[in-house]
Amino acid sequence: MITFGKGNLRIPKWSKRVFMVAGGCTPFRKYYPEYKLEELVMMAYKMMLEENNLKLSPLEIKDSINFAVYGEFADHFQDQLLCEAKIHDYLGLDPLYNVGIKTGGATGGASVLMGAQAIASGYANCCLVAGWERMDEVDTRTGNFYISTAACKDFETRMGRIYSSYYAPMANRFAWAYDLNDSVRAKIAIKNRHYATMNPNAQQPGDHTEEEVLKSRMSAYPLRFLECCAMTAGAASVLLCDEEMAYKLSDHPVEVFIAGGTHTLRVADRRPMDIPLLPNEKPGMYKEFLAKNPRWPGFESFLAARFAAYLTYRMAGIQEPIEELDLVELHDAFTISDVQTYGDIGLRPYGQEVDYVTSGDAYFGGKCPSNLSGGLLGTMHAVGATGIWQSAECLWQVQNKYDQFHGDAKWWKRAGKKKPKNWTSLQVKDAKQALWVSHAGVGSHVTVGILRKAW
């Protein structure tokens, strides 16, 4: 896409309002030898039905579901095609119709989008969205190869058969173009992994120093191991409803706005184009920026994320993202993917992304904190579940339930952990709007979703 034609920039409109009322997830781990995949999905499903203060019993809610969307990145991991049919049967939802979604790392977000479309169209009024990844049934090297084949096998896969090698040149280019140094990336890893220490479901939480991050093993220059997420096994689910059903089920429903964008798999073939302006951006504001960096989006930015944000902000009536959003959950598979997204979704103008971190806005207590869940770096990247889990974390923040799902000792016990003595609440005070980004590959598919308090 070089220039937009008539109709390309139409803003999506729901025929009916869409709401999210509940979420659930498993603890996230490297290995889950004690559970079958179906049991992991059931764990998330039961948590969603039983632990979200819903006004109907779990059986009554199950009896209300009339559509299901399932997200799974790769059949390869559990050697089972059409896994969604097996899961659907195990949950006892046959013969209700279900669909499976695969859009790489954005599978979770795309699944929420598909479920939202079913509600908005009137096809369903109560929709289960669940996702999973079983990344522990192959060795890490094989798993990394499977994931790498989500890039273009004719070009990108040959670069190294591991995703950090795809992001490494982008990190180097971004550093050259926008004055990003290793210290800022290290701060992101430190922040997100620290927030994960407050999350009982986190796979790799930890308190690290900048020196530890910068001295950790190199994955692909300049990205070090502590700047990269891990392969994860686990599942997540959320429940979407129309307005009538949402208030029947919950006293605290949250309204959903979500849209997506795509871009070629071949990063080196991303030809320059005009920047689609967000509602807070003015014509001509990027004149100097483009004089220095004329090949937007180039290696530095994600057109798919910018396009998804362009649509979603207009769907939700967002004018000033940094002022109107109370928190964000970003796709920090690598520290550099986190930084790149700041400009794409307008947390900062392009070229000023570093300031979002150095100003303190990205931290708990800041203007718009990011990845209070621990993000992908600290908590999980069970790919098909990731975007769904991110939406659940946003839901719980807006519902003022962070403490309920992160501070209760029973969740730490479920995860086989002991609640830390220094556990600290990361509940954002009076949160009304939260955004999450679900991102695939090197920006080939992206969804941007916004949840808004609706009571």
Contents of the next structure:
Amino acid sequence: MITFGKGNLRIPKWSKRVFMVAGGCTPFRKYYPEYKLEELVMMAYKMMLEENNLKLSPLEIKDSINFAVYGEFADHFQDQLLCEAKIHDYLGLDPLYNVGIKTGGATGGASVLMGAQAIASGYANCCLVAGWERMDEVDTRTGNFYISTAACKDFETRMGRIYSSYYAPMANRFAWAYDLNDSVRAKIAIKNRHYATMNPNAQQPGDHTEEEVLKSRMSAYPLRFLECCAMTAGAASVLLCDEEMAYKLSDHPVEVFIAGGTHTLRVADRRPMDIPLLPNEKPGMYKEFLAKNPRWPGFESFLAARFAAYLTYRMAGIQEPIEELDLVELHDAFTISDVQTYGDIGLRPYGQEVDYVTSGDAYFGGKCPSNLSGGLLGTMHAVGATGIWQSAECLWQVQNKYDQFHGDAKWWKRAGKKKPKNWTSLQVKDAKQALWVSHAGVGSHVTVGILRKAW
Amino acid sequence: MAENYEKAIKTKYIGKPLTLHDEKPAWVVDSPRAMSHIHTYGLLTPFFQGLTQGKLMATKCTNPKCPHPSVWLPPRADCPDCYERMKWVKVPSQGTIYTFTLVDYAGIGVEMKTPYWQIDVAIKGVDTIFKGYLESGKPEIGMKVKAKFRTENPTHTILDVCWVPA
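Can you switch from the form predicted alone and show the form predicted in complex with the partner chain instead?
After this comes the whole thing, all chains and molecules, with the earlier chain placed first.
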């Protein structure tokens, strides 16, 4: 729809408050021959139960769970239908009901949203949200093709058979419209891959120069290999609770706000419309912008992300995102998708996205750092797990546990790595509020979630 | 046959053994797949037929009560704004490049020799943008292009249309 009815813009309202208390994940890798899928999910689940300073024992928590939501992107990759049943059984949770969620790259965020709805409605008071993907059963180019079937198979898939070729046209249009250059995109790849060097679970950490990024192999012009996320095998999980259960389990629960938006599978079908304004934006402020770029959201921006932010900020009472958020985890599947989102979620007004990076705001120590986890570029994109893992990284930041989960030598050992000598903490001081974006397709589904310190 | 249900049967393995892809750190087997999908173009069949006849067919909402009557290419049968069935219209075979990319590293099964230019074309009178590839030349945003149709030996896919500089 390109105009809204009153009911379309209703702000979601939980019937009960929703909290997150724990997270877990596997190390992330390209190839994971050591473990079967259910074994990987068990690893993430056990980390969640055992390592989050919860006040009940793992088996007592198991006895408390009463619903489960599972995220998986593509049956193609697992080569197994109803993985949810195998995983749920493997975790010993039958006959509690579970549902499988599939919304492309936003599967993880959507899984948290569904779990939150179960808590908010009272259906459950302790809900497991877990997600996975094992993209290592097929070779990379077959994997590229599988992912490209998340473009329209009649009109788009054949035009590239690789997702970078659906993002690259947006990058070229964005550069044309808003003066984005290669150097800024490279800076994002360098930043996120560098932060990944501090994350024991990261698949492709690295300290790169701008020249290395821009000379890395071209995938689809202008996007180079080092600007694209990897295919990953791995799993992640978080635990959601109602208020009473949250404080029974944890002295440091965080409150959850999350909502979603969608838009056409094909970017090309996006007809121009008025910009739904965030709480910090004033009517008329985009008049000149729209005179120059009359096709909003066009190929430059994501209505799905804007709509999700529109709802979530109002759910959570956020007035000035860049001032009130202490950190963000964005969906940097490609450098360009990262840039596009800055405007959608109001880190900058539309047309000024680049300034979020060049001003230094996006860096550790900046006003609102992004992807301190290493993001999708540096750490992982095991698609069904991604939005769940991002929320766990936000949780640990708000709980002041970055060092506990990234600095402890045991995690480096678990990942088969040595903790780097130059390891430094990326804990944001006094972080109270974090946002994460879970994003699918070329913006077909997006959730925006906020975790707020609740103790 | 019915009588088989009453017999003892000796079962023979008729599959193809899997090969071991890796033996360490765990057994990893190669599990081949080969399959074909039967896929319908449904109500969009006139569009794909149109390509083989050298024309671009779009759908247009002609409902006077529709809040946002639009012309769709790629076409869709039903209007998402008013839910009425739309009408087929022929649209111009010329347009301008809205954006583009060079596809250098493509996924498996790609049907064009890489690298090639993928382009998104704005067509006058059409409310959407139409993705395709540029058969010859080098694209720029705003460049004029015209459609070229594969009327001989059609692929029966979207690749039956591509673009060349106008």
